[in-house]
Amino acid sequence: MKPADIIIRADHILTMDKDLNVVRDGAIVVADGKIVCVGPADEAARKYSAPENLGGAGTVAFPGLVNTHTHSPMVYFRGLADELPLREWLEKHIWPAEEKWLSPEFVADAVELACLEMLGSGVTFFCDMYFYGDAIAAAVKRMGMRAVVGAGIVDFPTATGRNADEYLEKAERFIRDWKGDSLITPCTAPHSSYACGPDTLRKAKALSETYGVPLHIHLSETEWETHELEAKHRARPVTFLDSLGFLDPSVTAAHCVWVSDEEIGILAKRGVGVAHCIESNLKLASGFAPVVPMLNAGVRVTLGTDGAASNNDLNMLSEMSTTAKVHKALAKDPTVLNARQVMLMATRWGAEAFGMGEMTGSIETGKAADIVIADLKKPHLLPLYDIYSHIVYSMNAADIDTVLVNGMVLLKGRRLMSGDEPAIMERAAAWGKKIRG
């Protein structure tokens, strides 16, 4: 028999692969961080060994989700500033509270918690835009996930910079230590076509283009933002970013909620992914993002769950579900955004669209074991008839038990092993009392 480090045992094995293939009474085997087999439980017993047993009877296995987009650190600001609109949001409250409070050992504080909650809903791999970039990346690194982090440019002065040169000179900076990480992936991350002039923008790109790393930036997430480009550019948003020869495949945009179709035709034209954050819009009361007139057209559309200062969590199985109710209920038609698309979106979409779909997003042999394994056995999940549904429209984070991200096993029976579960959620109670005051 061949040796290996984990054999995880489950009824269903969703694998996501491009057949989009089921193994039932199924068995992942993992050595070196990779996975080498995926099949029949009872192939594997006969042909592998391992000193850990994962899973079991009553348990699902799928791909690690992705969350293309979120701001990590803005956990600690959840429930800070609700029920306004973006803007205001923004300027009056987030960005104020940013000035006063940011910092590297902040950032390092509240990512741990992020992670934790991320991972305790099935999340292995998130990409992240805030600032601090060094800070944020070694404390993912520490809790074992995997990462997009980008490096946060804006043109006017924060608690990080004085301006767009500092915040692309620390960029760069933050691209070069970090590129080459097994688990960290540095991102060029211009925060928005209204925070960032044309200049900056394109010496953004440049910087992407040279260190061969993504793009990550918010697009026409508001009718505000829509109007202001306009104004000052006479051009849409997408328009605009093309015009400077910005948008191509290593582009993510986030949100892409007041999309024109001949915008929506340019995206699919560049092969820019965006990251829908159906949450976050709707609590924003932002708009409706046209995900099916842009899957039809050809965009990758993903899904991210935005921070959790406006969504208020991190929660995937959260998101996919309202994605695929409200897009039903918006098309009129319940055939649209099945359960097997929307876990697309969340799994191999997700790696695809930062160009790591060799590496991760489904479960096939040779790519990285970051798998979820979740429990089956639960009121809300009996009985079972489509194992899809099940995950889009019935699971919950409670349902998820463990989670491997390149092997190592992060989360165990829900609980933390790559970090002192206790010791973050005290940080975490007690950076609450200093900005509450």
Given for the second form:
Number of protein chains: 2
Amino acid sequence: MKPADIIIRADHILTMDKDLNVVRDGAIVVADGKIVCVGPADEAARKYSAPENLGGAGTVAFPGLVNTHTHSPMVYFRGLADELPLREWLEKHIWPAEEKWLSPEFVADAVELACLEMLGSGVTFFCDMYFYGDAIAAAVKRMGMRAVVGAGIVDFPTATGRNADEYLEKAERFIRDWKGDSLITPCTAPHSSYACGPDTLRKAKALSETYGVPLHIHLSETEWETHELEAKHRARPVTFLDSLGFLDPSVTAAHCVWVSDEEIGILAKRGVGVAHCIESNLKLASGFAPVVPMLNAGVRVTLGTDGAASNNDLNMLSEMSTTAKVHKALAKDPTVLNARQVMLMATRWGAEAFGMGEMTGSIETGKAADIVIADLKKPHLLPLYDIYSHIVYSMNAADIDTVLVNGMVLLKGRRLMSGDEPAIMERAAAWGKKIRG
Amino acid sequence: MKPADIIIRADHILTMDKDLNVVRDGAIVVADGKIVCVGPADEAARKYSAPENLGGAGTVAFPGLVNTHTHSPMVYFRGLADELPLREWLEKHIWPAEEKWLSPEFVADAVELACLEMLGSGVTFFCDMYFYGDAIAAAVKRMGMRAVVGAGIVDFPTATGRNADEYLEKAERFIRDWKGDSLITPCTAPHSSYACGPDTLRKAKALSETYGVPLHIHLSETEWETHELEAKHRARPVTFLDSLGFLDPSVTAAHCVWVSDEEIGILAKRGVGVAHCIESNLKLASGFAPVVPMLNAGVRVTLGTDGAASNNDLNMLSEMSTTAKVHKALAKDPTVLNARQVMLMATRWGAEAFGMGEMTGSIETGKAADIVIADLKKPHLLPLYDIYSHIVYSMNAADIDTVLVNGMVLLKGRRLMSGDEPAIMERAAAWGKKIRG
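So that was the form predicted on its own. Now I'd like the form predicted together with a further copy of the same chain, please.
Complete assembly follows, chain above in first position.
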């Protein structure tokens, strides 16, 4: 008997490995934060012993969900201004609120609420783009989650900087400070091709190459953006970025709603990861991203919630369900975006988009133990014919019972293990009261 | 102090009355199954005393959600066959499964699971269309829910009848048996204009008129149906039904995806209620119903989940969120279908569609106490700026804490009060095992 830290038993283990193996009556053995064995439960029981046993009958285990695009501190603006056009929403509501309220304290408190919400819906890993990266990274690490944290760069002054050079300088310092961390991957995050000029975008790209970190950017979210770019640079956004040498597999681009067939070809050829944020795109009426054409062209499409101010939650299970359904209707074909495909987009492909596919995104020996255990003993999950279908189409956030990141149990029986849940919620209510005025 | 049965206190009471009044720090007083007072909590406390107190700080109360189209026993086929075109799904999977398994016992057991799921997501009232109406009605009544139960009519033989005349005869007996029940409203439910010929539709209409009961029908769900009707009757489905004198305010038509502008005009003019089932329409790739044009034309559009075999759940909160979002993107206008509008469609308009608006659908003195209490003390519901926004865009089924129908507490602390929850779930699992084979 070899010693281990944790043994997880489940009726179904969705490995999301390259053959999409599912282990029935299986076990996952965790030691030193890593998965050391995945296989039949009886076999694991013969080989390993561990002080902590999780899961059990009536559960399913799957890789932690990867939310590839969010602005996590914006949970504090959830529902503050709804049902407005993107520019009015940003310029009249969100930006003024940010100008008035943002601070490292605001961000740190808000990120804890966001992590609590994400863990509670099965997310283990997310990509964040916002201000005060140090405060965000520190809060995420405190909560025990995995994140790619973007150092934001724009061409205009904000509360956190005066101009592009200052943002770039701060980004470099942020990257240096956090590179090599076990949970936080710093990244360069120029806001968009309309908020950053060619010079800034080239410098951001160079910075990312110098330090070997990912690049994250908003790309073709609205039709307005394509017109703006055509007017400014006589090119559509993807074509424009490609002309700068910006696009390659280190880039994850959020949205990609208004991309032409030619641009889809470029995204595929350059190996760019796309963070599809369907609920935000729908709610802001930004449009329908051509996900089926992108997948057919070989683009790695992943899923993101976007910020909770435009969604209005950080629930990846809901994104999965909405994505799977809406694109069937758009394609007039119910066979596209099946549950396995969507599950892959929400797990392994998410990790791969950030160059972290060797480390997480699936349940395989040697990978980090980033694992979700969900309870199948629920009225809406009965009977059970297809486990993938249940996760994508029928499972609710509240069915997520236990979540591990890097082998640490962060949520157990839906209770937060890595922070003070009542205090996080009290702070959220107090900030809400202040912001409401 | 007047005696009452139940006093519900909540931070917010969404009455959904004609002015959409919201009572802050409010109370609802229930006596003899009815609402006898809605107003400020302190006022109610001075006037009434009751043995049972529900709700409290950090809760919201709103009218029970009305699911205007489902086939509740199909929960037992949840996820049995996914991601197939409608006709293949029906003809190769669902109909054979129904032929093999349907019985009054199957239906009774399945309906209890469906009721458990619906209560758990805030539904108090639904419209059902399936076979074995007696078994359905008895099960719904046992569970304490309110339902319009359709006696199904088609032109071809099934397990429950040989021809239209036999279905019509059975429908009449069913209507006689159940008319006047406090919870069950029997209705006439000819399947569709493609499964029923003009003669059958006319007889169904006459039957409904004779007994003064609602009519429920599938209408223009798929493009195929419009072609079929044009080939058979040289008219599109709505126009065809109107030519028979079938359409009036007693009719609630499910789907209405493929309706022309002219047909929308007819639906509005005739006062037909539409049961919009967006998640089923998306998942089966049936298309996008023109909800915004229907609303603009004055059609009373309500919401339904359809059966769990094509959805794959009976979660009205999710239907509300998806409806509000998808139609914004279709209309390219984020201001349409705002949270208040969608909430109205899911509550009072649902009751009105079945001619029951005087009795339920809103929280008003004199109406039946069909009330939902939800818990706002959740990470994904913080902070709170707009209560309607939270219910439509951020609330999950698991936030529903307590549900009353006709003044009876059916769900309390998410525990079923009107049935044996573990037994219902065991039976569901056992049926699933048999069906899986």
